[in-house]
Amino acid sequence: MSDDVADVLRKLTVVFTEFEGRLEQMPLLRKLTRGRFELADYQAFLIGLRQQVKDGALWMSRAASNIDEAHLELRSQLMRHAVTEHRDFRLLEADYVATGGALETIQSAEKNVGSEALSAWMFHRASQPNPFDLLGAMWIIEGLGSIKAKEWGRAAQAALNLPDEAVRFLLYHGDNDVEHIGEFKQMLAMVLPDAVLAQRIVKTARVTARLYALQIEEITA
């Protein structure tokens, strides 16, 4: 790993640690960690995440379409990543149905304020030429999956006595996003060193973390 990549990773780790601390203070997640989670909380959580999960493959595809010919390998990796995740929201919907929820309920739910802001931000950045700064956004979202998803899934399952079929989305991402972090480091190496871009990657991570936190904060049962 080059010094430039290592330096950006250190700064991104600081951003993620701050993000994680902010999440831990949110009422919905405090209920989860303190064993006071209810079924309505979990269902609201799945509804709140659905649009961000659905949008993920879409903004990655858009970002890939705006990457120039000088960075074809990075474009290819983003496209592969988008293909891998483009059906994940269906798994989340199936989890919701496994809890007793109606499919049409989760499919017709409106995005909350945080989801609206996060979606607009991600598509805005993805529409720019060579939107390499979105690697910072990926660090936040994939990091959340690799570090917290499995923990949240097991906690919700234990608190609510849920079957495995109701927590597959969280457990799947807890296992698979670790591998994605390795791919992320490879993508960073494709665009660094670049001092200006390095700062932008970290800033985009910081903005994404704040908007993602707002999305979670706005989830209410």
Second form
Amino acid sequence: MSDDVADVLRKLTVVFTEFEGRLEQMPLLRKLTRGRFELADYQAFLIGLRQQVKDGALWMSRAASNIDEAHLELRSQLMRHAVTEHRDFRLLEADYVATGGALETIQSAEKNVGSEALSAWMFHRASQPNPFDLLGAMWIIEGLGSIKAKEWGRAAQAALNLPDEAVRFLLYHGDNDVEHIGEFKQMLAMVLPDAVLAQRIVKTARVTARLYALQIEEITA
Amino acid sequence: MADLRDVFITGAGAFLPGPPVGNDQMEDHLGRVHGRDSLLGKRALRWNGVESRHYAMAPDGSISHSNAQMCANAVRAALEDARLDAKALSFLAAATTQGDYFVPGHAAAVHAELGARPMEIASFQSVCGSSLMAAKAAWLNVRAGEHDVAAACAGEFSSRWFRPSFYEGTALCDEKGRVRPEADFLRFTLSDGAGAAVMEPKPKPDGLSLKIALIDVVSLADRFDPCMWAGAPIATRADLTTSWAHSGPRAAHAAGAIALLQDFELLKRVIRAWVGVYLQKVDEGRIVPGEIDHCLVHYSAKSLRAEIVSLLEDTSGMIPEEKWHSILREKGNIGSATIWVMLADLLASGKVKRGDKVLCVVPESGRALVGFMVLEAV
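Could I see the form predicted together with the partner chain next, after the form predicted alone?
Every chain and every other molecule in the complex is listed next, the one we just looked at coming first.
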């Protein structure tokens, strides 16, 4: 692997671990780790996550549509990725219903302040020509899927004694992600070396992490 | 203001009490909680990779040394390695997780054992990272010209805390009398001993000295709850109104607030946080992995999960395993003392040549802290 890819991966890892530390301090997640998590918290959590999950495949598709002919392989990867994930929010809704929540409630819930900011940011970046910096955003969001989701799912299940069908989204995400880092390295290698872009990827990761944390911070039961 | 001086480790010493105790004897040594074999012990030993360790406590409960005595012995060994008399010492920094006393500080107890002469002392209480806190104090004192001969020592007498009486009759045992894994794991992980280093503003006239290039200690306690602790029950540990001192010794014991405990789920997150801090140091150029000839980490590579190792490789942060020097297998995990015992062992191995760089990494799960020390052999 090239040094350019390793350098960006290192900076992205630092951003992600800082993000994890920030998550650790979020009131909702403190409840989870300190044994004060209630069903209403879990339901609010699913509602809060749904907005970004629903938008995820959409901004990825928009980003793909802005990738030029010189980068067709990257465009294909993003499109495949979008297809894989674009129905995930339905799973999340089913989990919500399995906890005893009403489908209309989760479907009609408004985006919270953090979700608004995150969503606006993602679509803004995805609307730029060749928005390769979104690889930084994917690093954060994929990292959540592969590292945090399963942790949260298991802890919530244990805390609330939930049936398996109420935690499928969080647990399923964790299973699906081992090959993603390999895929991610390949995507980075398609656009690097490029010093300006390398910096931009890391910056986009940092902004995305901050806004994602804001989204979680704004979740209240 | 006078210029800062270069500082050199001119002596390193270790003290390990008694003969090595193998895995097959260790449970006899500590005693069995409610007379039952541990459920977790074998798995814990496989995970931590320890095959032999030392205890200052005999199976009958008698002790060969106090924590302070072990530390004083390690300081004497380090002074001897530096070929200095104890009376040359004017600053002593002492570190431990659990000292012989609650009050006063560990350094006072070590100084009392050491004798020598009146001197400046400083006590550092944390977990493994207390070693580098003490090292930094000694380093900066010599560096600033306050002292010409300083010692940093660290010692642990963990086995005392692992006796069955620390768990029996407490909330840490289930109805069948089995100890909770949060408590049991550490019994199979930590052991006793001490280590020390002597620092001076010039290298010793012959033999190797180690110039201290940096000591960085980073705490992430602003974000993480306690991960390894004693003094509060498991569930409410972040709420200090439930700490042992608040509820009183008897009630605290019954609540399981006295024994040393470890949260494994949190540990996984803390390990990633350590990796993040390390990679940040690499990214800033504070640590250059390619320049490191010897890496002392008191985690075994095999206990780091494979994905962490591959992450380090992917980010140009990995130091090849053949450069790792560890005492874990033969001498155990001695908490704060480990780093000095490893350093003394590395120096005695003859592997270090002039110009070599040594990276010491001291992770402390306590409340998520990690420290680094870079040394250059001169």
